[in-house]
Structure formats: C-alpha cells, structure tokens
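The chain below stands alone and is given as structure tokens, in the form predicted alone.
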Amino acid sequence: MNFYRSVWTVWLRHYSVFRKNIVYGMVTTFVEPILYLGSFGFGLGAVIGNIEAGGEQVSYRAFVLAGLIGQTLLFTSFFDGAYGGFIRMYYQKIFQAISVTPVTLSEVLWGELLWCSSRGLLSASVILLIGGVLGDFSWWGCVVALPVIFLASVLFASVGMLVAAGSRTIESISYPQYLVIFPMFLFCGVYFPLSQLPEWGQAIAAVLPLTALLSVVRTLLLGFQFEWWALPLLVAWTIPFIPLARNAMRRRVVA
C-alpha cells in the first residue's frame, strides 16, 4: 500500500471514531477554552480594559485571546498524544492490530502523530474564528498564524506522544502533565505579559515552546513587535520531538 495512502487510512480510522462520538469530542475540545475566554477575556478582560504588551496597546481579552491559541494547542495536542495514545496503544491495541494488515508500524505511528496534531489545529482555528469575528483577529494574521500552530500541534503531540511511549501506567502520564505542561501553562504568558516576572522566570520561559509560539501568533494577530527568535525556536523543538517520539512508541509497540 501507498505509504500517504496508508497514513491517511490511519488518520481516517481515528476521524470515524471520533465522528462516532462528536458530542464528547466537541465538549472536551471546545468548552474548555470557550469558558477561560468568559471568564478572562469578558469577565477580567472588561476590569482591567487595555495592557501595554509587545510594544502595543492591546486589549486585555484580545491578548487573552490569543494566548488561549497556545493554551488549547498545548493541552488537546498533548492529552490526546499522552492518554489517547496511551490507551490506543495499551489497552484497545490499536497500534498492533493495525500493523498486521498491510500498514506498516511506522505508518501508523505517522498517522497517529497527524491526528493528534489535526485535533490540536481544530481546536485553534475555532479560536481564531472567534477573534476574527469578535474583531481582535485580523483575518490575514488568521490564515498566516496557521501553518505555525500546525507546527506547535505537531510538537506538542510528539510529546505527548513520547509521555505515553515511556508511561508504564496511565496515572503515570500525570508527572509530566503536573511538572512540566502546567507550568509551561502558567507561566509563558497565556494570561500576562512576560515582563510581569521576575528576570530570572524570563529567562526560563524565553526557552520554551509555548513562549515561543505565543509570540509568533500575537505578532501576526496582534502586530506585536517581531521577535526573530521564536519561529527558529518552535522549528529546534519540534525537530527532535518527532524522531523521539516515534522511536520511543515503535519500541514500546515491539516489547
């Protein structure tokens, strides 16, 4: 079989499970990130009004907004990599049942890896719906800003990916979820300008991905001022995230 025509029957496979069940899977996409844009964008965005941020005066819930981008990228790309995979894997077998038939492991591995990025790009796009219709997005930066958040899903579902491949249990998932996303989370500016931190928090959240990605997309949607270093950035994470994650799975798989 074609190798992209068998990666798509892979990511055709987990699209008609999830189209089996689109209410669950509309819930947990997008209430979510709908609710912190009530609650910070129009709820603490109409307190604290405008904020000086990137070198522009933006509104608070704009600069939400756009931060919830990252936020919903990082959290549907890595759950559905760490415990969708993980139970794909371990306990429904997909992996192994699929790789009987004429799809290779590797291929399927790939297609696990564009679905779980295909999530993460869903979930984003409606976000960016919402602020191009609120009037916050402009429209151009909308469809510029996409193939970066396809590269950040790409990236956050590797690790996911690559939490699932090394969790012997499914609560095991919870370390990195607790010590390394949530903290990414919190303090790489979703809900605050880096400049709030100290010198030394800057410097910590300078290097990691979702920084790096948030101000990409705040400059294309918001005309924050450019920082050369963050596309570069995303690019050197994701490149070693998805030879490791595949490797780590394949091994996993073959135990």
Second form
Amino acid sequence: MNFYRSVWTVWLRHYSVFRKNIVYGMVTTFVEPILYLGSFGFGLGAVIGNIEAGGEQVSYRAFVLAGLIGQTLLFTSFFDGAYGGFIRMYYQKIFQAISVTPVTLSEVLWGELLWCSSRGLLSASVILLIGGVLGDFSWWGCVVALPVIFLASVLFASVGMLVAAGSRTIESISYPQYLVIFPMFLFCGVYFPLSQLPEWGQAIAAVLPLTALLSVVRTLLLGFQFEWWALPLLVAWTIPFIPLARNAMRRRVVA
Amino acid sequence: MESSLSVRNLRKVYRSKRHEPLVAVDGVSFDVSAGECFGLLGPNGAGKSTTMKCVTGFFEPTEGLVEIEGIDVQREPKRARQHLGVCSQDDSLDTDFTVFDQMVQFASFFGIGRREAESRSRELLERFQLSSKAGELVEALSGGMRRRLQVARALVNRPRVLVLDEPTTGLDPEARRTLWEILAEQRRSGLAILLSTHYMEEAERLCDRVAIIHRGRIIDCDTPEKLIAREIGRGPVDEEIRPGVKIHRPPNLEDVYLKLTGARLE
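What would the structure be for the form predicted together with the partner chain, rather than the form predicted alone?
Everything in the complex follows now, all chains and molecules, and the chain you saw is the first one.
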C-alpha cells in the first residue's frame, strides 16, 4: 500500500459512513444553506434589492449567495474536523485502530483532512450550483472557484482538527466555535459589505481567512473588483495550519 | 528456529516539560516463535502496554529494535504490519459499521480486495461464532462478543504475529474461557502470540513462556511451570484467605511475582 492508496482508503472509510447515513448527510450539508438562502437571499433580498459592493451594483440575493459559500464551507469543514475528528479520535479510537495496520498514522491524518475538506467542497458546490441555475453566478467562475474553495476547506478543516486535538472534552470545542468561528462568520462579509463596519472592524476582518475567501469568490462569481492580497492571504493562512493540525493530532493520538 | 517476533533492548522514555523523564520500558528483550504464546505479566504501570505499543510501531521506542518476521517495525512499518494483528486494550471497534462490514472495511487497510475480504470475514465470523450477528451494529454485541470480534478483526490479514493487550479484562468467566479456547486454537495453527495480562490463570492457561515485568524490566522469564518450581517449589503453599481461614493450595505465578517483586498483582 503506497501513500496515496493508504490515504484514499481512509477517505473511502469516511465516505462509506457518509453514504450509509446519506439522509443525515444530505440534511446537514444542504438544508442549512438553502434555508439561509430562502431567508436572506429571497426574503431580505427582495426588501433590499440591489447594493453597491466591490465596485459593482449587484442584487443582495447574489451577494448573499456568494457569501453563503464561505459560511457553508466554514461550518462544514470546521465542524467535521472538530466534532467529527474528536469523535473518531477520542470515542471511536479509529485513528489508533487503523494506525497499527499498514496505513500509518500520518496517512490516517491526511485521509482525515482530505475527507473533512471534501465535505466542505461538496456543500459549497451546492451553493455554486444554485447560484449558477439562478443566473447569479457565471458558470466559468464557478469552475475556477472550485480549487480556491477546496483550499479554504483544507484550512478550515485543519483548524477543526487542531481544535479537536487540543480539546479535553467534546464540550470544550464550543469555546473556539463561539469565540472564533461564529464571529468570523458574522463579521467577514457574508451578509453585508465590509465597508459597513467601522474602520477598526474592517482592519480586523481584512486579515481573516474568510474575508480573503469571500473576496476571491465574489471576484470570480460576481465580477467584483480584484483584490490582489486575497488569495496570497488565504494561502498564507492555510500553509501553517496543515502541519499545526497534523502535529497536534498526532501528539494527542500517540499520547 | 527464527523468531516471528524479536524484541531487542527495547527502551521507552516518556519526556515532558513538566515532569522528570519516566522510563516506562527499560532494556526489554524477548523472542516469540511461530506457534508460541508469550505472556507479559505484571501489574498496571509495569510497562506491558508500552512494550506492546512499541511492538506494533504505534510508539517509537527511545532505543532498541523490534522485528516482525525479520522486518524492522520502525524502518519498514508498512511491510512489518502486513504480518501483524493487533487487539488493543481499548475497544477500538468501528461503531459506524455492522460486524461484517467492519471486517471488510478493516481488511481494506491491508490492501485486501473486497471479494477476498468478504470471504475471509465470513470464514472468521463463523469460526468466532459471530455469524448470526454479522448484520448487527457493534452496540448490539455483548462484551464477550465485542472482544471476540476484535480478535477476529485482528486476524483478517492472516497475520504471523498477534498482539493481544489484556484481551479478557472486564469479561465474565464464560466469555473469558471462550476466548481462551479461540486463542489456543490460533496458537496451534502456527500463530505467534504476544499477550499481556494481569490475570494469573490466563497466563498459566495460555502461555508457553511468561516474562514477569516490573518497573519496565523483565525480572524473570520461563515456562510457568519452571518459574513456579524454581522460585516457589512444588509443595503446597499456605495462604490466609480470610482472617482466621488458612488453606493449602498449589503454588502459582502470583506467588512467583510476589517473591520476585514484593508487590501484589491487581
């Protein structure tokens, strides 16, 4: 079993579980963003109409729909990395059981990261599809956005795994969830342009990875002004978090 | 005869920033041949589980060498583990799958194709009397069944070496005896078994040789009979089992352990 096949085998294990619980998987993956779209996109969007953001006049629905991509993949990747990872590592001891087979612990953790990222990509793809069908997104933009969305999924899954590795109990995952993930979701421009925040708020939001992701995504999907710093910032966040998460999880599993 | 499992000068030191270094395993060496059951006997914290985890490659030893079928576990973990089956102390069954599916799933980690994995799983579940539970989730199994399933799963790759870390802890006497019979059968079929336990009767019933491990060191190693004869003698031993109630009983491994260490097994 070479490295790639081992990682793939771990990914397939997680996929098998997802497929067995497909109704649960579909509900948790798709229903939430669709509800948000209905409420904010169609409901609030009808009240607000068009807004000016990113140097463009766009419908609020299209603006929110692009924002929901970030929200969905943030929540899906983070939650699967944090809660799913904690359950698999701590309660089910799956990492320990697999890592005494020819699949090494390092490969188990790559498989885990890849799976959590894949779930983020899958859920974000649904929003892309809806946006494309509604005519709010350009199809070519949807295709080009996929690798960027995957990159962000890897980042948020890594953050989730790092949190899982550092949490003594499953309840303590709530701290980073409420103190980091939720504020990021609320203040990085999912529902409103960042220009609405006070300057200090804009300064903080500007360095956060969700802001960078939304900037790239809205440029590709809605034709917003290109912001050169966004993609490098996203990459800069992602690169250190992968080894951080893997090393922390390795230490926790082997402890 | 070449050993299926060879452990040489194994040493494991746990280091942490807050505490002094802890020597969990200190220069342990032993060999286990095909068809032999070798027991590590000692109380909790003696270094049994750490030794087991170094043998499986889960822990990296501080010093020493572990070879499975002549393959260095640290240098070539993937090759070495193709010949290894592990039943850990913790219940690590995959609760997301049914009994049968998790056998097949686990086989995939050894690169075994689906058809072959299904065939082996059916055969093992039959042999371990779990066929009737094949479609059930793990939660539906009793403690004894779960343990049997863990051993069955550890055999899905047809290993040459089976590592069992306290396999019968928490089992009732009947489940324990069933598992002993299964392990004796596996040993007869040529499997090398490394077993850790703190049950005297288990070590005497299953093990061809026993190493008494104390504070990370093997303090004596031989067949249970020779250890008892050498350290205690063949005559009966007096023991006060309750205040004022004394019995004569045959000597056992616990007597050996008490004599060698001055400590009492749990």
